[in-house]
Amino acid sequence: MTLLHIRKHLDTLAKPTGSLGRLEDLAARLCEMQQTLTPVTAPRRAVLFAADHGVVAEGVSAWPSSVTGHMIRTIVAGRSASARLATTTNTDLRVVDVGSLTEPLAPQPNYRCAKVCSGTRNLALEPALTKDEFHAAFAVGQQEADDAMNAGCQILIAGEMGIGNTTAASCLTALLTGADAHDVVGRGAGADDAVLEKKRHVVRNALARYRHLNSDGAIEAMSGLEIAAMAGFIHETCTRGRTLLLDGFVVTAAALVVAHLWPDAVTRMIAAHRSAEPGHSLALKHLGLEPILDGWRMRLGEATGALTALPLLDAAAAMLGMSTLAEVVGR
């Protein structure tokens, strides 16, 4: 089913041509992805991958690594922004600890401990991950995507929680887009000017240190366990033909990794929003994706941007159930 065929169908519906604006663009994207004029947006699942980062020791974050563990518990308890948004959008939400410094929680349905190791190494001093660690985390993400799709989920969302992960995301974004470190580094979770300058220094030096490696080696050296897991999740979702709703900067950095290795995966991605992080715009442009929500200045992570945009996907799918103009006028 071609995009032209889908557009012609949209023009037959009981409305002036193009009168639903970008909602029609979104509907067309869903139809093209799912190869049907009756796309579905449920069931859906958001999987939040959590991990810690050794680079926090460089003073690149306004918050200590212990916050990652506190937030894992808050999300699992249903008291975080992501948990509340998941509830209101009827989205299944899971937390997967792939590498935090915190002790595992007790087993429960919406939580999985799948630690590859307890945090990454400090990328300012040595490669954050080995090849084996990266691929082990990647496999965790693949398994989560498989589980979601085997449960019938049609829309999949990756989210993250990890103090220091915007530094790793900035490194990967600069590496894979060719952008300058100064242009990709933002304040993350509220960094002041002094922390921001430290972060830029770390990213600039990491790029100089690792850029000479082959692409896989450089990615591993500057990645995070949750980023590797999200790359596996995104890859599996896209290669198996499901719709992936991208969240913010860190998730999109993982999508850059996937697109670098498997360029066709981008055809299965929808960008939910444009983060306030400057590197996110560069990453979205590199992927050729226009976000559903723009100007909302969201930068929390945890899949909150994707969960906020999700009702618009529902609306886009619902509008395809309209009567045609011919049915309305009796022709």
Given for the second form:
2 protein chains.
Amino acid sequence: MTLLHIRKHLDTLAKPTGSLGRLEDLAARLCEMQQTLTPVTAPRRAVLFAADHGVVAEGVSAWPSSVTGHMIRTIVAGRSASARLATTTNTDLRVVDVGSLTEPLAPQPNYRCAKVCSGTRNLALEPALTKDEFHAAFAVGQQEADDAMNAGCQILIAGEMGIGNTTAASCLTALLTGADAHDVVGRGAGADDAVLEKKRHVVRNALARYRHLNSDGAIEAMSGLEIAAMAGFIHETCTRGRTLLLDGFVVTAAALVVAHLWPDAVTRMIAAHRSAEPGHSLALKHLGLEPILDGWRMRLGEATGALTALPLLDAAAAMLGMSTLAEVVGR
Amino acid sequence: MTLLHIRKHLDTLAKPTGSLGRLEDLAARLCEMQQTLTPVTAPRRAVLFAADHGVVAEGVSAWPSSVTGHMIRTIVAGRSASARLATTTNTDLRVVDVGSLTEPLAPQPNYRCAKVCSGTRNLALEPALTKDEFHAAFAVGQQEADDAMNAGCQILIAGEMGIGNTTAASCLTALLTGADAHDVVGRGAGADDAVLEKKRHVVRNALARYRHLNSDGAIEAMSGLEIAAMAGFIHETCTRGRTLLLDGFVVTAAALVVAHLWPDAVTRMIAAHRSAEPGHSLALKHLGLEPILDGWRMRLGEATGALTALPLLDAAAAMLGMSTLAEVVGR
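Switching from the form predicted alone: structure of the form predicted together with a further copy of the same chain?
Time for the whole complex; same chain goes first.
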């Protein structure tokens, strides 16, 4: 089923041609991805990967690493913004700890401890991850995507929690888009001017240090465990032909890693929003994606942007059930 | 409860300050309107007012008036875009015929026949409505809003169906914003260049003919029955302090009528989207409203824009249930 065929079907529906605007664009993408004129958007699942970052020692974040553990508990307890948005959109939400500095929680259905190690190394001093560590985290993400798809999920969302991870995402975005560190680095979860300058300095130095490596080596050196896991999650979702709804800057950095390995993965991705982080626009442009929500200035992470935009996919799928013009006038 | 108090509360939540962007703005507006930090967005109801327009005789629409009747039946049968979107967003949807040229349908729970007359007069030749007709339609809208609020609805949506009604809406928008006919008139449900030119001519002449009347007289002369009913619906909703989620160009023309009578009504309105109709941007600017969805190019009417944006209000309300930072860190 080609996009032309889908567009022709949309034009038979009981409405002026194109009068549902972007809702029709989204409907067409869902039809194309699922190869049906009656795509579905449920069940769906958001998996939040959490980890800590050695580079926090450089003073690149307004928050201490302990916040990662606090937020894991808050999400699992259903009291985070992400948990609230997941509930209101009927989305399964899971947290997978792939490498935080916090103690494992007691077993719970929406929580998995799959720590590859306790935080990354400080990328300002040495490569953040070894090849084995990167691959182990990637495999955790693949497994999570497989579990979700085996449970019937059509729409998959990767999200993240990890103090310091916008620094790693900035490094990867600059590496993979070719943009300058100055343009990629933003305030993340609230950096002031001094912290922002430190972040830029760290990203610039990391690129100078690691970009001469082969691309795998450079990615491993500047990645995070949650970013590697999300790359595995996204890769598996796209390989198996389901829809990956992207969240913000850090998730999109993982998507850049996947698109670097396999450019066609992008055909399975829908961008939910344009983050307030400047690097996110550069990443979306590199991937050729227009976000569903623009100008919303969201920058929380935890899949909150994807969960906010998700009902607009539901609307696109629902709209396809309307009458054709022939049915209406023929009555 | 002032906006400052609400903003201070938002800043205590477990997220970087302002990191949910426009979701926080929407949450703040809901809190302010409902005077609580735990606003609700359900139950909600969309009432679609349908009517025909004598001005269609001037060739201002790409569609014949008979389509109004066809669409009433399609909506009532649950097969319109609006009905599909109402179902997916758990929104009550009703159709009220305030003056179509079609025969009344058999009684049905989601349909009401409350015809003031069978279509308006041709505003190119004589005033479309008398004062009594305008007021009768206005009263139908008030009654519908009262019924919805008595059923507990917090969010109310007015929508419309009426071939030719973008011409009436263009007249009212030009009259009430002071904009030029050329800038206000768009292609509506699909006017080609020749029809667009006719529409501009009709709107320009109507303004020249009626704008010297007192404002009530000019509004009645260029209105539609569904526009008058929506004005009554919007006025009643705002008077009783509930939230009115605006749809597109024609509904916003009715909101301009209400704001002309009572400027403070705007404090109860949220704009759902910016329509592809050029006059809609002028109307939103006049009302001082920023739409939830921008650049979505929707122009179907039938409350489809409002129903598409509605889940973003649900997200805003849901987000307010998250933990405070003190709760998270204190654990």
